[in-house]
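Only one chain is given next, in structure tokens, and it is the form predicted alone.
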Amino acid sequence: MQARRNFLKRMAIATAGFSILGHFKANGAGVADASHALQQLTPEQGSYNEDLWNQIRLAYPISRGVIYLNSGGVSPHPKVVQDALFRYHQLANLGPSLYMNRHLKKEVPPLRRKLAALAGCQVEELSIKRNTTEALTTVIMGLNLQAGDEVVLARQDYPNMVHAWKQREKRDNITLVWVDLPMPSDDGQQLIEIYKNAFTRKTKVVHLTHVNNWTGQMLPVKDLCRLAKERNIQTVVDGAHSFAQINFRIDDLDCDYFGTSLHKWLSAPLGTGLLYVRKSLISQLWPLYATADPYSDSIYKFEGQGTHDLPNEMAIGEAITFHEMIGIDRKEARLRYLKKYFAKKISSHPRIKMLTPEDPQFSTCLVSFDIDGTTNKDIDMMVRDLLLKYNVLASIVNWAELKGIRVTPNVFTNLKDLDQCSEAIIELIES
């Protein structure tokens, strides 16, 4: 108990940098100028212009006392998003049933059009959700599957999705067919063959994680969706770590269902996400929350959970504007540059084993690595020490025999942050 008290005391001291008073700095001046300057450069040229990206950094009122490297969990919002969220909450609280239900609801259709244009789908195929888990659980629990039907998924898929599929297995006696993905892998054909070999005439659904949350491993989802379609297999895509981080459109993937969280790489308000359902399949998918007509072909049947946090949803629009101001090509190039820079800094250490592919075709900005000679408990303590001793916030990899540390930079991350993080990691390894 004494050890626990000491740890909590140290944690409180280390996280004091998150205090609002005296530690948060917000200055949006120069962000538009920096964005304009980046537009004059190629994405590659702009990716390593630290002066311009440091101007973008000023748009985020993040703690300067902590190096935040867990945008793969939840990203901070730019100040314009925080300000919009505050304004919408103020408006709603003037009289919730009046201002939220009448005034704010009028702004929902334009927001949907803006979000659909960003996502690359029809407005009639898009439902605003709270996160990837809610979006994909709607699909997993709503699909018409019978006992003996097979669903193919990977052991390395996100835990909440794995748990949802296991619940359907227990409830409806469907059969889960598991594949093991080699990580890291730069062999797209090998990844395709792994899924292809798992398909049988009983396969009804394949669950695909576009970018693996543990390692950043990217699947050739477009090719896998095409392969599944040829076999009349429905495709469910987890896009939590691809949406707004890499340049793609949902309609390019040709998947049947897609879910993502907007509070990660779009930097939208906490608890925002989206669900895409192919128009022709909406009537066949049961809503997660009961509705008057579960066989309706309207996408709105998936939003029957009661009162919505409309201020939260409406502020998504500001996040989209900020995202588009930077530009997805420039943003992706910057994130890939940061990933490459950090991976190079740590990968030469003899005890570090990279879990993230080097080939940009199969990876994004997530960087994960294991450390030879360590246990899961050792990794847990190292991540704690990164925060307690060095004020670096990273995350733990511990799932499906994967073990290690994950670092996820964002557009507000600069090279000094990554230098400090890499130096801290090496010091901890050698201590």
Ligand SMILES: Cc1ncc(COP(=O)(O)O)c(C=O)c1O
Given for the second form:
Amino acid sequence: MQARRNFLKRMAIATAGFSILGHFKANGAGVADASHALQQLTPEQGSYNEDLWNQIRLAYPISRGVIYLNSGGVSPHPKVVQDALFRYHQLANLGPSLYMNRHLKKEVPPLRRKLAALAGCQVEELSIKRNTTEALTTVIMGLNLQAGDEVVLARQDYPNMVHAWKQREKRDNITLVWVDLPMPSDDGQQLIEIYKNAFTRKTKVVHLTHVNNWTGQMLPVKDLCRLAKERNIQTVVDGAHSFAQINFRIDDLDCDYFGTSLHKWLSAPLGTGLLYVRKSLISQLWPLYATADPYSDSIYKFEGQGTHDLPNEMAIGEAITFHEMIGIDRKEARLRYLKKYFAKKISSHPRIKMLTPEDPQFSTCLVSFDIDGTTNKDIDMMVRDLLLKYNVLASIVNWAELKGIRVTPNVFTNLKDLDQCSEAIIELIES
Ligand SMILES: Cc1ncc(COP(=O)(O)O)c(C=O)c1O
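Requested next: the structure of the form predicted in complex with the ligand (the form predicted alone having been shown above).
The next block holds the full complex; its first chain is the one shown before.
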């Protein structure tokens, strides 16, 4: 018994030895120096210090043969996160039911605390999920709604969420009330009025995409949540593109539900996300995967999905450390700088029509634009040619009458990448 206890103790120490920061330093000394140097500058000054950001770029072992401009889809992980993933998987595979269930699980509570601190909510309100789709489908399918109840959402919201709401409409005869968002828009009052005009006495829920994935359009979510709250309307926020890209806290938004993917702007492992549910609403939300007490007010009732990739989740810790080492203010300033730089390069072309607002209050680093005289098919071909002829990976915008190309830089993007991308786009337009 004593020998067994000693063995478990040794294991616990060994597991704790996979310390996040210790390992980070071993692999990321250049990044640590760059981060330290950035701390001596204001975020704005740091945003255009190409030398420092080039050091941070080295932390990402991405292909140097492709200019990766689709972190809005999925971001690559920095080396420290890749290493952590490998370590956690190796550890689990020493014997999963022992090493994963007993040892790794002990590291989950500190990870949750770290994630909650980053998100700006209580630990008891946060559930680790695989992605935004899973997080928000839990909400959309789990809300108590009756036939005739109204849900307000935008035609430009993300397809998976729109599909989930439409399924709910078919299943329960709820009524979906659609708004059309003018994009680009830097008129916060107009955006607010659009939602306000859609609210009726029957409105129970409003679905809000914090930063629109097609255009980068940012909504005044905090104001909209306040407006909804005054009318007893519950708020579901899709934060796939705001989380870890811009500096805000979930509890500042004062929304009821929030979902995001951590594999986008946090550079966390693929298939990681989070769900926030306001504490007072947990007991009323049905879990997607049934648990013994569906009326429980414990956030853990949303984690009844069975065996899942715990090593993957554990490596979120390293992604947070990496993210915090740069610092959200510096990251946001850099991303905004890159967006501005790129938008300036292309926006004066007579055939380019920007879909992304210029005003930083209504945009982030996603840049989307349409090209006059093109069809969706032409855009598909251009995005294909960007990759095949110029090694630039961008993405296609094609939803709710929005058409164009989207470019999403990241902290590993440098100005040369954006020069090459803009020159390639202009060459393709003029060819
Ligand atoms: C606004 C928005 N919501 C939800 C999602 C779904 O994210 P995931 O595929 O990680 O579930 C995306 C993905 O791009 C998105 O952009």
